[in-house]
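One chain comes next, on its own, written as structure tokens: the form predicted alone.
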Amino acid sequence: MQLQYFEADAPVLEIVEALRQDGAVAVKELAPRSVVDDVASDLRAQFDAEGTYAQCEFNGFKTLRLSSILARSHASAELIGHDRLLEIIDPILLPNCTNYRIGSTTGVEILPGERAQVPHSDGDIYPARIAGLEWQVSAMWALTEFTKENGATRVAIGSHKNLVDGRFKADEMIQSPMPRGSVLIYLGSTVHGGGENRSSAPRMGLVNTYSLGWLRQEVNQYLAVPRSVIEGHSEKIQRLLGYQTHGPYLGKYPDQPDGGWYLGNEAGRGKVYGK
């Protein structure tokens, strides 16, 4: 089993086909390095000040984490709302929803000496599985170079096809080394985990999940990202955060007409934004 890598300008349908087949793909250098460096710079001091809050047996004791990244880095919106990324996610999620939205945004920095993370599936936060339906898609951006030595994410190719018990062999886990600015895209049902950092330097990533619009989001974005910050983001990002209805009624705000959205206006009505 091998992870398939694609150039940034590869046909979207080819990437989507590989994602459906294997459960994970990597797109090389999809984002400008200047943007990636801006995000990494925005998060550096915050990792140092707050990053240990989520340390535990599952997350690791030598891994730093930050949540609600859109509240911490304005530049992160260029990765989270990257048009090419959303074009890849659209065919996976939009057949089963009117629009999709951000489930979580998490900065992850694996420090030297960290062990490999316990393999898991992000979609397991939802207590059911249905053949042929993905609850969400995840995207791990490399904010620094990902190597086999510094803890590049491990994935179990094909593990999304096992609806019975999710079992897989340990040797089926493969790593995803990739240059800074690249993104690993994997289905919510795909088994994966952070790698062991055997190097002398940390590796930093930004992982975002996108869930079907009629599901409860993993993180309550309306509380996690202050209103003053949300208003500074684009309409696309506001909609991805959940400031829109799903269909005419689900999530409706009383003072808005059918299809309206809380932070929007009449000009924004009628658009379908998974993106």
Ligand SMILES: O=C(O)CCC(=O)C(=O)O
The other form holds:
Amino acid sequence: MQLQYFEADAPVLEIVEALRQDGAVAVKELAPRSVVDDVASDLRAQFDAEGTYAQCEFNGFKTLRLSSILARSHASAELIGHDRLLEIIDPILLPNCTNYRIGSTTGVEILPGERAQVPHSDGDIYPARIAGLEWQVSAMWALTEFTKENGATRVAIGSHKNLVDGRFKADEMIQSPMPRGSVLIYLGSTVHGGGENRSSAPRMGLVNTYSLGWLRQEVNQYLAVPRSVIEGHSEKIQRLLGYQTHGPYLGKYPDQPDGGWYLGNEAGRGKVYGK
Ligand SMILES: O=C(O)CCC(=O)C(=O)O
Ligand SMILES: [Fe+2]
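Swap state to the form predicted in complex with this ligand from the form predicted alone:
Below, the chain from earlier opens the complete complex, with every other chain and molecule after it.
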């Protein structure tokens, strides 16, 4: 079992085909170096100040985490709303929704001495399964280089096709070493987990999930990202965060026109992202 790696300018459809087939794919150095530098430096001190809140058996006790990244790093919007990444996600999610949105944005810094994270499928936050339908897609950006020694994410290739007793099962986990600025994309059903950090330096990543537009988002983004912050982001990011309806009716705000959104474009029957 091997993870397929693509260059940043590889044809989107080839990347999507690999993602569909294997349940995971890596795109090398997709992010501009300056954006990776900015996001990593925005988050670094915050990891130290607030990063222990989610420590537990599942996440480990030597891993720092940060949630609500758009509220912590303006530059993170360039990773979260990266056009090529969204072009890869579109054909996975848009057949089953009119638009999709961010479920969670999480900084993960695995410190030296951390053991491997419990293998899991991120889509298991939703308590049901429909064969062949993905609830969400995850994108893990390497903010430092990911190596086999420092805890590169482990993935079970093909596990998204291995549904046993209502859960996806992994036969074998492989690691996903990749240069800084690369992104590992995996389906909501794909079994994966953070790796063991046997090195002497932290491994920093940013993992964002994108879920079907008619699902409850993993994190309540309307509370997690203050309105004053979201107003400073682009329409694309506002829509991705959920400031739009799904189809004409779902998630309406009073007096909002069908299919519209209420930040920045009161009148808007603007295009639905991805259509
Ligand atoms: O840190 C990693 O490599 C994976 C993290 C992860 O799977 C998660 O937070 O759900
Ligand atoms: Fe995960």
